[in-house]
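Given as structure tokens, the chain that follows is alone and in the form predicted on its own.
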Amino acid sequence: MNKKLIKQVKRSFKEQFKTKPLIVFSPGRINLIGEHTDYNDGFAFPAAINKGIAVAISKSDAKTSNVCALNKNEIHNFNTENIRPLKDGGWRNYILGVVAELQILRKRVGNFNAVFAGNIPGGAGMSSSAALENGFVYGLNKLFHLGLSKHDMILVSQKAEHNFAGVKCGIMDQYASMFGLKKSALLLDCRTIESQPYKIDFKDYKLMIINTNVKHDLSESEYNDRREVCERVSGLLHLDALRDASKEDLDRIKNDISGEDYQKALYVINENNRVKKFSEAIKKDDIQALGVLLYQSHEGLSTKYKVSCRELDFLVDRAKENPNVLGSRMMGGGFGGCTINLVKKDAFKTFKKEISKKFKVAFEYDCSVYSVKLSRGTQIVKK
């Protein structure tokens, strides 16, 4: 949590509304690894940050609700009957979301007035959107007294992505936002929605996150057609998701798919099974493993799936020749975004410094490094 954004998103509001409001802290997330396992019903393992966002929210007496999000300077107000989707919306359509989909549950919920700021990088596939949404949904649950549990919470923040910002999400992002652990990552079935917890000792390595300050256009339009390709051949394999399939079930279908399609189902089947390992890891205390399998999960991503770009494949490769790094993989939705790397905590600075050097030749713009800890979820923060 971080104290510097809470008296930031506090102090501002108080000046705007000359009141006490209500305070919540909800996080964003990295995935340590399964990637594009949640919208096939599989498992992941993410865990939440100390990165996110503040958000103040008070209940208000006007006729219309008074949104400011403080890091873009920009206000938005509306009323909260009615609501329909804005044309480039940005991040009012997540906000409009949860409280269209609030309704939809039959929910009451009055007009408030609400400042909020984040230190989550954009675009880096921490989920600044799911910290968002999270943050909001249960700033008014608590506000208007709605009884939603914290799994009612995330399904509400999932479909606002899907219905306000046009994002056909999986869980795992709303999920881990809301029910992190401090110095946990959670083994997560996307189908039940249920998780493990898994406290984790890196040892002599610690979590960096680089950010390639890159997205590719095609990410969202990308996003949707994978999700597309892995429902058609779960169609065709007469199962409900490909968490299901096998390797031995892909092969006696293969001639009836395209091979890209082949590759991509079969890089879900494989990162499933990555996933499980990662959890035996953990539990023989295989710190090694873990990195071997951080490379392959990127692989798969880059060959087989083809989520990647060359500047996340540059970082994994770069990370590949360092003895200092355990492991590297690619992390979110992919087409830009970050790497996740396990680095030796000695050789944090110096690999940062040598990574960013060799980014900024490659490339000719910086890259953007950061140190995360695994942290507690969505949260009020008390006065």
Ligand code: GLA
Given for the second form:
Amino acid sequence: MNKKLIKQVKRSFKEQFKTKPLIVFSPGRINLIGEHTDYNDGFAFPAAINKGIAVAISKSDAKTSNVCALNKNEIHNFNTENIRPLKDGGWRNYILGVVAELQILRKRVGNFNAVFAGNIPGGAGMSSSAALENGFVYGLNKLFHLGLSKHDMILVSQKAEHNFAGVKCGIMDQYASMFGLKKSALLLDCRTIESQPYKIDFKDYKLMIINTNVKHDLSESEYNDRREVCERVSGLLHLDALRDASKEDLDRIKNDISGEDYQKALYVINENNRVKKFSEAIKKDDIQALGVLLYQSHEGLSTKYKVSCRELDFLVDRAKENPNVLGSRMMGGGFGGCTINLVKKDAFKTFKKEISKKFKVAFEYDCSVYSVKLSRGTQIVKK
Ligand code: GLA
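Now that you have shown the form predicted on its own, what about the form predicted in complex with alpha-D-galactopyranose (GLA)?
What follows is the entire complex, opening with the chain shown before.
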């Protein structure tokens, strides 16, 4: 599949720009557990996957740059000397954002031509935007010899998202997409921005991703609101971030905050602890415990943090009814997108059929089901 993507962008690039491009592949991500913990300096457990974005890119001597989004059949023409976020810019803003943030670092980015295409479902909580940002920052770093490390690059990608897409995201997506490793998930400390790789083998179980096909729009202020609540509460506690808070700390200021804010902060504290428990359960091969933690995570996201939606809750409830599913929860920012499920290998097909049917009956449209491979992060594709 990715080979096909790479071929597509290569061919289209050659047709349009008549030169040989540099090719970058940048993956999307899943997250096993640790949702909305990253911007609280907490822990998350993401992995890069075998779906992503292929970018064909080369320098240009012309006065302007051209970027072609192959899936949409759209081209954006701009000058790197004069970059601003566009109103309703969609994919354009992620790329313009990367260029602008590089310039803020006083890196000289000349004009360039690029063609990109992807196979990560958009708005599904699988980080197509991080894959796009990383793909471009990686390609530009190489082309213009900017000398940035992978750590530098993910911070550029994150700032592009903050300042050009208006989402005050944490670092999880960009990190997982850049640093992903084959067959592994990364236990990520979002304070130090360092991770420990865990080889993943769920024995008789495997991951199933189910997309509600409800498109979330993270810039829809809800995401930024959650972040603000967390920062307000940690501020009242005189802490740098909720990562440093315990339930006892929170209880001390219970009367100074609203019941809703209390629940949200409590969710973050609990979820952060769940990530640690999850990693310990993996070490002990305690697959049952993983399932329990997934369900607990969803419960918190839905009832305390309030970032789920009807369709996501429906999928998790149906998963709970099936003994072949050990655990399930919504994944990513929320308000739509996917659930991640731990499903018995030999029941994978039947559960896929069953859940698809039930979803269709309930909502009168189809959900989509994917299996994913844990894969390498952003990389140059060798010729
Ligand atoms: C989005 C953001 C991430 C993270 C998740 C929720 O994917 O980009 O930084 O906050 O939501 O865990």
